[in-house]
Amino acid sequence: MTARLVSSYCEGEWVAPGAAGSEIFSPLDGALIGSCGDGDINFEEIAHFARTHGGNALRAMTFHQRAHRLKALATYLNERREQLYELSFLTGATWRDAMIDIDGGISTLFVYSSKGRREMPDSKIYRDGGIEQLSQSGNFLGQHICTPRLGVGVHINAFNFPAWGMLEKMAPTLLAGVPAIVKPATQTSFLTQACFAMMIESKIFPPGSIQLIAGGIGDLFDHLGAQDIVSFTGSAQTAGKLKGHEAFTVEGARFMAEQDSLNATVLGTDCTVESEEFTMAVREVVREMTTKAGQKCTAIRRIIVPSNLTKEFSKAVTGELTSISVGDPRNKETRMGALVSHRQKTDVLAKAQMLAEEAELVFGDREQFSSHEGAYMSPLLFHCSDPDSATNIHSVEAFGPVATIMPYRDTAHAIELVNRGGGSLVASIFTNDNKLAREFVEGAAAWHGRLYFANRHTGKEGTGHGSPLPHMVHGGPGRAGGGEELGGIRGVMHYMQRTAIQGNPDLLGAITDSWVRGSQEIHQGPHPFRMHFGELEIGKTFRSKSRQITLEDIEHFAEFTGDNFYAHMDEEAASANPFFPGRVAHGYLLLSFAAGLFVDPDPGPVLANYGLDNLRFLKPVSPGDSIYVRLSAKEKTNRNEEYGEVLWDVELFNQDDEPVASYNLLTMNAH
């Protein structure tokens, strides 16, 4: 096998490592892979680059137009996936594993780009929640916005996921506006550098958007300042290490980390060995410690099981660890396959033995493959018999095929010994009792970025204890690192500077590309049904004629719909009412009035309503009461070729003025 040079990628141009880059070898026998690093690269000429190249040329996006690239992106990687799984062997992981980390990462771009053109808007602006009325007038009022930092973020990668690693941490920051750099582990960059050079092929992203940096990171954070993000996956003594330079303690850069994560698995106490959640518990934690051969932030390390049932648990997972084929991963029969490197195995068999004194070994041989050439070891399964005593179980992560069951003896045994992880990124209860698991969010959410309630009616909809997803929080707080790396878009929020302003209802709308009530109304021309997308001002403003609400209608309405609620039908009942003057108009009845007041009824642009947010009634309608409807065009998203999403506050005025009714009604109108 010809040795690959793992090169660097600054500036726009390709540098090669140097001669004393680190030498990679094959954790399946040993071979040299290639050599990584050294490389002649002037780290603040990359960080300068990618803030005003790659970071200028993102900001002058929209959101959906960066989520627009994201999809092509996965796109361009998905078709060509095919060619890193015979890579993807090199570093120990099987068929599976290969899916999970490229697969995975792919559909990490899919998933961040619906989400920026669903939940984001088509504008360079995020309005974070409503207006906020700081005055009685509403003339002076308040709006939290985010924006793109103006600074680069920094991604330094673990070895075990070298392309979901990287495109996770990618498709937040680039959807946010900010460009990367990306840091991968040394042992499996070769991976993430092929992965990314065919992101550079693509030419979907604008020159410094992204580079890598393969090899060490030099002075790159004597140039980092308060703009600048960096987002590590490691080690909590090396994030220690890292987060005391003076780019965070001093010059304010933001540090987010994901580090050692002590997760663990409950079988609840409702659980019996003939029980579904039983069986379902034992095959989780079989494929928690085989896949990627253990080597996951979030595989289960700590077994938690009710005092009577650890015996027949720990005899059920060793059946099915019997059957686990540990060799070469390029065979598909294979299970398990190595670890990532010698090294790591060596660290592995010394955590464990750490684990030995305080536990007895129930599974496994940790002398197997000892003359191997290869980083291939056995599944090792612990059994303490008193996880009070033991330290080393809850605070010694042995970062590999290596678990351990404990016995607990109620439901708060159970959860104190899930807390003594002191911070973990999951743990899964498998139980069918729901007040269990409520139990359970009271007392352990606080230590958990994510908790996962298996049972019976999950079944195999259940995605896994240990499979991290882009719409949910990917973090944890204590030893797990306090990040929140995704969480859908609150993983794009870290990329962003929040940021309140203040003025009135014209100034706030032009700064936040949307209509804000008080803002200044567009009467002039058609109505606006009667406008395409393109030519549709926001702003654009129907004020209909008035309608007189009679008690027939209220009673017709009534008789048609079968809603006989007494506010409705019976006056003293409804005058006892502390909300009612008497009896008043249905809700529903005043809103399809509204639309019978503002709708144009011809075949147009606006090609369909499908619903309606936010509806408020304010004010009751009495008989003899009248309505009109003020219909504004509040904001507008592109969706295709064909036709744009527009968004209209809707508010109903009874004869005085006074607000009755407010919603925001959506349409699909044509281009």
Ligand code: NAP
The other form holds:
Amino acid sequence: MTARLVSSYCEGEWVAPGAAGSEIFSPLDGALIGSCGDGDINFEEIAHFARTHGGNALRAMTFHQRAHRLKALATYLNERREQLYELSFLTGATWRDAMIDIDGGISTLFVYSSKGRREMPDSKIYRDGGIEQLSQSGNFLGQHICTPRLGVGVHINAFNFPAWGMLEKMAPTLLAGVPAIVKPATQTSFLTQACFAMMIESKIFPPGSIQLIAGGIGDLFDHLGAQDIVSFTGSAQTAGKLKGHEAFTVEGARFMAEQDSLNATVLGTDCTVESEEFTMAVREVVREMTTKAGQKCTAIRRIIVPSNLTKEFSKAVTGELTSISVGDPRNKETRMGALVSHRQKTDVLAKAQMLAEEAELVFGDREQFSSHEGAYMSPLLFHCSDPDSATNIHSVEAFGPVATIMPYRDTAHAIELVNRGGGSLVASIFTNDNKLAREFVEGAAAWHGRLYFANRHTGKEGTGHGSPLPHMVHGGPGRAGGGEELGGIRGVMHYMQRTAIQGNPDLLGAITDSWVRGSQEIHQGPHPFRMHFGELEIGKTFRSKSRQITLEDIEHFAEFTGDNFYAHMDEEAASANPFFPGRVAHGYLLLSFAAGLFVDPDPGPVLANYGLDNLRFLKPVSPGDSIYVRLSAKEKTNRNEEYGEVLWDVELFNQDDEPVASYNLLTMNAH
Ligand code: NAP
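Alright, leaving the form predicted on its own aside, put up the form predicted together with the named molecule.
And the full complex, kicking off with our chain again.
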């Protein structure tokens, strides 16, 4: 195999490693894979290039435009992903591991694209929450908004997920409108670089949006300021070193960390050897210990089992581990590949030795593969009989196929042990007892970024203890770093600044591409339902004629629908109700009459009524009252080439101009 030069990509050019770059050796046989680092890079200039070229181009797009590009990028990589699998073997990973890394990364791009289009506006400004009325008449309002930071996102990644690690950070960053500089871990940088090269070749994101530093980051931090963000994944030790830099302590750059974590799993007290949860927990432990050879930040390190079941549980896990074949990840039969490097293996064995001071080895052989040229090792299962006095098992992360079983007395004790990790990314609980699950949430949630509950009902549909999902928070308090990556749009917010905007309704509407109550209404031109998506102006308003509601209407509606609720049909009972003066109109009758008042009936650009949001009935309507409707185009979101979605602000008023109902109506309007 020819050694690869793992180049950086800076200011639109590939930069080859220098003579003092690090050599990378294969974990399979020790052969030289390539070299990385010491390229001729001006770190100040790449940060500047990102902020100016990349940042300006990204901020010129709306959230939807960026989300569409994420989808195009995901599709592009998906079509080429098998080329990356071959390289992935050289990280020690099996096919299954490669899929978690590569396919998992691509699917994160797809999810962020979809969420960006559904949950963010087709605008450059994100509204965070609703309008706050700050004055009595409503002429002075408040609205929180988020805009992209004017800096660069620097992503420093761990070695274990060379593709996913890059893509999961990049998706929310680019969606936010912020350029990224990626710095992969040296040992697996060749895979990150190959995936990155595809992204550059695709030309989907504008120049400067993404750059790559293979090797050290030089003096990059000296050139970061208050608008920049560093998102770090790796060991607590490195994080501790980096976050003390003046870029964060003096200049005010944002530092986020996803660190190591002593994740635990708990078998609930309701489980027995025969219960499905017992079998599920055994399977999960074995999967977590052996996937990626245990080099997963979320992997189960501590297995907390009721004391009467530890022996059986240990036996069951041991039985399953016996069938795990360790070896060359390119062989189809291999269930567990190599660790990423000999250095990593040495580190894991040293940490295992620390666990051995407090726990007994019940499965595995530390000497197995000791003379092998590859970085293979046997899974190691420990049993610690006194977890209360032990410290290492709760604090030493052996980042490999290593876990420790420990007994607990009761649920309170299990919660105490789970929390002794000092903050983790995830804890899982196998239980079919909802009360017990709730006890765990109350006692342990504050120490964990994610709690994963599994039982016979979740069955095979459960996504697994160790899988971070783009929809859900990934990160955890304390030792886990305090970060909160992913978690849907929450992950995008790290790259944006929240600002409170205060002003009059028209001004807020102009800033947020929407119509705000109290703003000017546009009445000229045809009925709004006669206007195509592109022609319809935000603020275009229709005020209907009024219609009186009679007792006959109410009775007719009750008979027709079968809704004979006493508030509409029984004067005496209705009067006794604290909300009603007597019989009142059905809320749904008002909505139906409202539609009759504002709809323009002939075929036209409005294709469909898509639903209502935020419906509130504000004041009862009695027989003899009249209602009229105000309908205003509040927001528009393009959906595809045929149609877009219009969100209408609708209010119903009575004869005294008091609001009686309020809602948002959604329609699909043709272009
Ligand atoms: P690491 O040694 O801390 O390295 C992490 C990253 O930091 C690498 O890219 C490394 O680059 C870089 N780095 C190291 N020293 C640096 C410095 N002085 N300046 C700038 N960058 C520096 O961790 P690792 O061994 O790669 O990863 C294993 C650890 O990561 C485990 O503890 C695991 O739990 C944790 N992890 C956490 C998560 C999570 O989401 N919470 C995910 C994966 C892994 P070089 O490789 O070039 O040194």
